[in-house]
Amino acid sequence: MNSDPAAPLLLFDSGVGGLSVLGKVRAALPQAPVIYVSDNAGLPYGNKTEAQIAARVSGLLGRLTERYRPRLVCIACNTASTIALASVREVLEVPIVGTVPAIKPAAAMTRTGVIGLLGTEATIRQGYVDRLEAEFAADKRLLRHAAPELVAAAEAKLRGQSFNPAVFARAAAALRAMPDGERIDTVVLACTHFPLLERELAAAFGPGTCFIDGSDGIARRIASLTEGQSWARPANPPGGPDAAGPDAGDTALFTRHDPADEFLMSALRHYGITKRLVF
């Protein structure tokens, strides 16, 4: 592991999801310099091919902690994680962070018995999932949709722009569809998109459902695997010397130039991140 007090924890996620992950991590680490990655150019994951998914993860992910050198790397994506999770790790010599459904806590909190899970095409077919749900949810019934049409309202969402309102109606509408739908009273968010879509599910969903998500659990996780280390800003972090100083904030690195990120920047501030590069 990086003993650098000014090496980041790198957070990665396909698009702006991960940034749920973040303010998590922020809330139990406000002292670390964070370089937070956005693989514009490769989203949506969703719709791609497991063998796709992880070419990219795992050739990024080498090229960012090759030249960023960071003390952990948090895969803050569902997909990307349950995917190529295992591979990533063979081959990065730094403890990285996955990020998984939360079935388990669902099992725990859900009183009907009867899960929702709303995730993306390639997170809800993984084997990864049936095994969760094989362990942790083998007495309760699990109703998996995907919904790619929350990814893109999320995104949308912190941009500034506007998109259907329908698309919330429509995920609650294909679970409470399905067998037993009906009884549904927890749902896992089992995409880090999501969670930044919590208020407009749970309108869609109705009251006594309740929402649960996988961010938690990451941020108590990198918590443990760094704790007692030291914490130090860079003197010449990503951005050039311009952007250091005590009070500089964070950097968000994105795999391709968009006009339209520039809309991001209030919303990135949010989660402390300051400065915005093309990686």
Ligand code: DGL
Second form
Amino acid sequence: MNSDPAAPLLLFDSGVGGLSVLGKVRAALPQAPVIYVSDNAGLPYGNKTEAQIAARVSGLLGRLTERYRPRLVCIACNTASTIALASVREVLEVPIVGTVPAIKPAAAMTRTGVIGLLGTEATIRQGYVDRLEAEFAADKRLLRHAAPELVAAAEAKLRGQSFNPAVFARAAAALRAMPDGERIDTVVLACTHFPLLERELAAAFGPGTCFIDGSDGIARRIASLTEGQSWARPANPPGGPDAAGPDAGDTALFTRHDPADEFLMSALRHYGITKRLVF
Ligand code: DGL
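For comparison with the form predicted alone, kindly provide the form predicted in complex with D-glutamic acid (DGL).
Let us now look at the entire complex, which starts with that chain.
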């Protein structure tokens, strides 16, 4: 592992979803320099084929790791991880932490034995999810639903743009309408965009439904893999990134210039990101 104190953690997603992971990583490792990558030129991943996603993710991570020499890469995207984690690990030397649907903790949490899972179209059809279900939830009922509309809603929410509020009720109704769906008490948010909408989803599912995602486990894993290492973040001012000079804070890289991303800056600052570049 590259243990230069300035070597960053690189978090990768198709869009803003990885910020739900960054929030937990930042809380666990406040001093860690971070490069957040949004492949907004490829967004959404959920409606792409396995071959398209695998090629895109390995190609980009190859170029990014060469350029930025991170000490660790986190694929903060369930779609990319369930499809490309193994192949990316085979070709890159850097440690890679993936994001996989939190079926194991959900199976431990459910009281009714019925778990809902919301993800992208690509994620819910993966053998990786079948294997997690067989290993950890074989005695439970796992109901899967693809909710691509929620990806667009999260992207709009973080830019302060309006979105159709009916998408939350639609996702809840789709799971509730499946056999045994009325008994769902635990919902796996198997797309990193969805924890950014947890308040809206909780209102749509109603009281008594718990939500779980992989971000706590990822933060713990990254903290344990980097234990004892020193960190030199661009600046760690006591007053937060806004109180710092021009070089303070972390950087977000986008794969496409989009003037609308200017509206993301206040959300990004909340995660300690003060600079925006196109890669
Ligand atoms: N945030 C991504 C995930 O965790 C996918 C969103 C998309 O690009 O469709 O699956």
